[in-house]
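Here we start with a single chain on its own, the form predicted on its own, put down as structure tokens.
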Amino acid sequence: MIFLDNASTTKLNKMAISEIEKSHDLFYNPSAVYGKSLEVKKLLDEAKNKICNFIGTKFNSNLIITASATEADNLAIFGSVKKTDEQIVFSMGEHPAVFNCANELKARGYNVVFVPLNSSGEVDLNILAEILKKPTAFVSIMHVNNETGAINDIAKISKMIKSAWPNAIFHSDGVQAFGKIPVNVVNLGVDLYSISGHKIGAPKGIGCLYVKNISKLKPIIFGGGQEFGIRSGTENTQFILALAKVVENLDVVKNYDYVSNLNNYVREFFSDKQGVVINSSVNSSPYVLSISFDGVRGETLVHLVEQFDVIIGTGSACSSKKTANNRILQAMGISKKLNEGSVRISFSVENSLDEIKTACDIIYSQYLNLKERLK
């Protein structure tokens, strides 16, 4: 099987397998106080300090660990927003787990403002320069794209926030730039910034949240706790050492060279096929890819291809089974007709050149037997 739909997950890393085997027998509860329990904290703390140098600080009350991204992103928007009638502003471009938030406070009376996409599919800078002469409590804009691979500039967007409102607070959900392009969280200038385990290879059921200042966010979820009364519930510990490991074992510059070439060789091939669209921008993410096939639906062709095991996706895996129209190419203008007809190609250092050219011929081939079919 060729797996191609790596932004949705990643296959298990053999490190993390290595390391969930190995603490099976740590499991006593970090937060008692007998001598084993006190060893399991230790671990816990140096698992965190690991990840948060892969982030670029240093850790000190300053990493939540959640059950998911998803988590991540409801406590660092849930958790900072007030009653107020300040703006509570995100992005068109937003996963559903920040997306469906933003909504939710809308619903509930906030005053919700949403940023539009160019046709590059990154935040419109202009347009999010105009809204913040308004007052704004909170901004929260994703780093990567996780339809396109849009490269959002965070470092520039929080320095426009926090030069017109130095006390908003600026999340940005962080999943597909974690562990595939650099990351450092103190020069981006965030508040918040949400993680995932299993996009890079860890297991699924990880996340975790920077915080900047931990004082100025308040607990969604409540019980004995844990995580500094921010995030109770008893520490997954297998998973936040498998995610340690992963982390400090990853090459990202090495890594990001090896999928570019993935990611390159797959344009060239598509550049000069007739009827076919590259939407995401040369200046994206190499990790992910959108397509469009003029003239099909897109969720056919992942069908098809499927039949010769290669797998790609339609988009977000928390949102594609719900409409053809793909949300993210909607608002960076893309027609409803090359909308309807996109898929997402998906990287990981899984993947040889071998399996890329394969899959090429495989979709492309399927794709010219739909189009005759539907003449």
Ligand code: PLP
Contents of the next structure:
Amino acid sequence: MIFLDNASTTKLNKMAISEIEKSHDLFYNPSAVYGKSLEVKKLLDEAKNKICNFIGTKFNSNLIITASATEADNLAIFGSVKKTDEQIVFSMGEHPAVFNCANELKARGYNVVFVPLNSSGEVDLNILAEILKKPTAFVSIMHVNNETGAINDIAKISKMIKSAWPNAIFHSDGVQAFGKIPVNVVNLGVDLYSISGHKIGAPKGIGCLYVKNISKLKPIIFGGGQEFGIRSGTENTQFILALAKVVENLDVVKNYDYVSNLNNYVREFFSDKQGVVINSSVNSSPYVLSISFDGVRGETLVHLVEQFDVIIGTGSACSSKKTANNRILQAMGISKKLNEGSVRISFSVENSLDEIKTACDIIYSQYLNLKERLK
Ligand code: PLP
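Given the form predicted on its own, state the structure of the form predicted together with this ligand.
Up next: the whole complex, starting with the chain shown before.
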């Protein structure tokens, strides 16, 4: 099978599996006081430190372990936002894990403002500058978009926010950036940054929230007071160790170059094909490629190529079943017809160039067959 839906999830990395197996005997609760538990707690802290180092920060207390990036996003938003008339700003490109928090805040009467995207899928910085003229308490803008790979200039956006409103809190969902493009939370200037394990070969059900200033964040889950009182619940030690092992062995730059080569092949293959439009700008992350096939439904194409063991996506797993119209592509100004014909190809270092060549041939021939049938 040729799996090209790696932005939705990835195969478990072999090192992650062996790390989970190794930790089989270390089942002790890291919060207990006996020797074995202290051993587990030490391993847990070491693993957290490795993840912290990987994202450019040194201190353990800067990282809160959660059960997913969705939870990390919810914690960042609902743990920061106080009752206020000031603006709470989100981008139109956010994943449902953030976008639906924004909708919930709106329903609760908060002053929620959305920043539109430009035609490349990045946040429109001119409009953001206009929006930031009004008092702003909190901003959430994702680093890399999960549908198109569009990269927002988080360091620049942080400077815009902080120079206008020094006390505003800035969160970025870094799920599709983490482990794929270089990330340094200090240089990015973020207060909060969410990451997920299962997009880079670590298990599903593990996420983290980087927190610059822990005293500004309130818990949204109450209980035994783990994770500095911010996220109660016994830590998932095995999965944290597995995530640390994965990041410790990642070569972000080498992988980026490798995946860029795969991405470029697909771009070139489709560049002269009539009716095929690449939606992702050339400045996007090479890991995600949005393509539209004129005159067909993306979902139908996904099912057709699946019969040939090629797995591609229709976009966000959370939104794909609901509607043929992709919210992100719509925000970029892509026509309804091309939106309906969109698919998402997302790569990993596990994919070979031969796989990509085969997949392109199958996708294109199935597109032509389908178009012929629809005539
Ligand atoms: N944010 C982005 C940008 C994502 O792509 C995803 C996963 O699709 C999430 C958040 C949610 O991550 P998780 O599955 O760990 O909750």
